[in-house]
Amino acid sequence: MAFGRGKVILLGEHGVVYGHPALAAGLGVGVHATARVSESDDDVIVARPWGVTARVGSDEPLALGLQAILEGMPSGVAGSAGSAAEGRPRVHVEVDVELPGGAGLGCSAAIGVAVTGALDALFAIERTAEERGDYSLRWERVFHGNPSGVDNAMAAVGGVALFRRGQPLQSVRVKKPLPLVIAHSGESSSTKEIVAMVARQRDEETQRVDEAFGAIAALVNDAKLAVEAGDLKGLGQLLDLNQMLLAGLMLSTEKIEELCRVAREEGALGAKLTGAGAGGCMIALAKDEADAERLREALAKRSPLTLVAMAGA
């Protein structure tokens, strides 16, 4: 078995996909997975939460990712039984996934980390954690397109990292655990799409965009700085002005917003939206883990989907 974590985006989406610096943190919650070999002729991955089964060879999305990773690995492996043509046998994947989909947590990169890592084990090839985050990349690029790679990274690796495109993770030292309570708007979106939206944005008005990546960027570093000093108040403020930059690149929504302003009132030190924007999840930093548990129950009253996760305990 493998897993998979899901991620949140602390400070700098989509600055991130043009080479600017984003601070993430891992989840306790994700996907497992298991491999074995197949009794049929197809390589096949099973969502079991979602009931689908898809096979290698058809459009499905999920089949079109496990073609991807298959197709990165070593040729022999696991034997000689199978396919004589690919030189390894057929394989069949099982996932179990404990995150929403389209939400901003980093779910497909926390499947193709688990499917990865399972299928690993089953032709017992080595990786370390961040070679793994880095391989999974072919998986999230089918179901992302241009993906920053942010969230396979953190999805193998977890703790809370300073993630630069082409760049290693940077650990960041927390000297205070990061309570934070995650709120779903019911709205999903896509990756893809809003990544192309941002990018229209950007050829149309470059200088505008580059200007709020900067500005970005710079509430990233100071982000930085707070974590490692624990100034949890200081890291919430950055979190609100990192949200109006946000919401200036047209990425929030009216129920993200009311999230956010609800958490504020009472008593958040400061909340934004997570991952692509234009739907999904927001994130809300409470004073300890007790203060976000007391937020969690407000935000359950206008979210599907709530949970508290303490990033860098």
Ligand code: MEV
Contents of the next structure:
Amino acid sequence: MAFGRGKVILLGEHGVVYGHPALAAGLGVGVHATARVSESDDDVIVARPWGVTARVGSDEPLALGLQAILEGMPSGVAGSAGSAAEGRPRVHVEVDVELPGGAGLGCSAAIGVAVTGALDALFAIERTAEERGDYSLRWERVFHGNPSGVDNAMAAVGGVALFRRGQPLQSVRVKKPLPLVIAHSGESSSTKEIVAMVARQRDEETQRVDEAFGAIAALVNDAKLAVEAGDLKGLGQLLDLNQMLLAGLMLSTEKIEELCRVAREEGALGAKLTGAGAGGCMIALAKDEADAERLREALAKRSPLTLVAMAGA
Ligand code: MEV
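Requested next: the structure of the form predicted in complex with (R)-mevalonate (MEV) (the form predicted on its own having been shown above).
Every component of the complex follows; first up is the chain already shown.
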């Protein structure tokens, strides 16, 4: 059973698309996948709990994703002569998705990494976690126009890490685990569309947007130092500042602002949207695990989905 984990971006979303750093944390929840040689003449992917079955050759997004991943795979399966026309046996892939889609938690990248892992096992391909993250960008490009690669890298590797486009993921030493509360706004958002919206803003007002990204990059670097020093209070302030800058890029919503306000009123050290924004989830940093559970209960009164994650534990 292969696994791709979900992630939260602690700071740095969107700027990371343009080469700035982002700080992210892997989640314990994600996507499990298995792959076997198919008895049918098609490559098939089944996604639970959505009840979707997609066949390569159709224009179903999951089928296009599977096709993109299969295109780079070798033709022979370990222990099999290979039966199909071009030498590669057909595959049957099943995925179990534990994450909400369109929520900023890296659902699609987690599927891509899990599917790659399951096919790697079937085709007896050896890859490091980092290599699997890189390879599964093929999947992510089907779903997002211009992915930075942070979601894939985190889905494959996890932990708390600093990511910069095109560079190896840099693991961050966490002095004190980060008690995070994740709350869904109830609004779903398309990363592809939101990244395109930011690109339009940047085309029209390059200086303003690049200055915002520069400021966010400075916060990310400070946040890395805060995580290494176990300075949760400092980290919380940096989350709040990042949220202000993201709101300035029109990436927040009334609901996200409400959840952030409630979290702060309830004693969170800081709060912000996570992922593409314009809906999806927010994160709040609590003082400790017990406080995170209390905060989660407060947010659950206003959010359809909440969870606590101890990042870096
Ligand atoms: C999505 O989790 C993060 C974004 O920065 C997009 C990307 O990095 O590909 C919004």
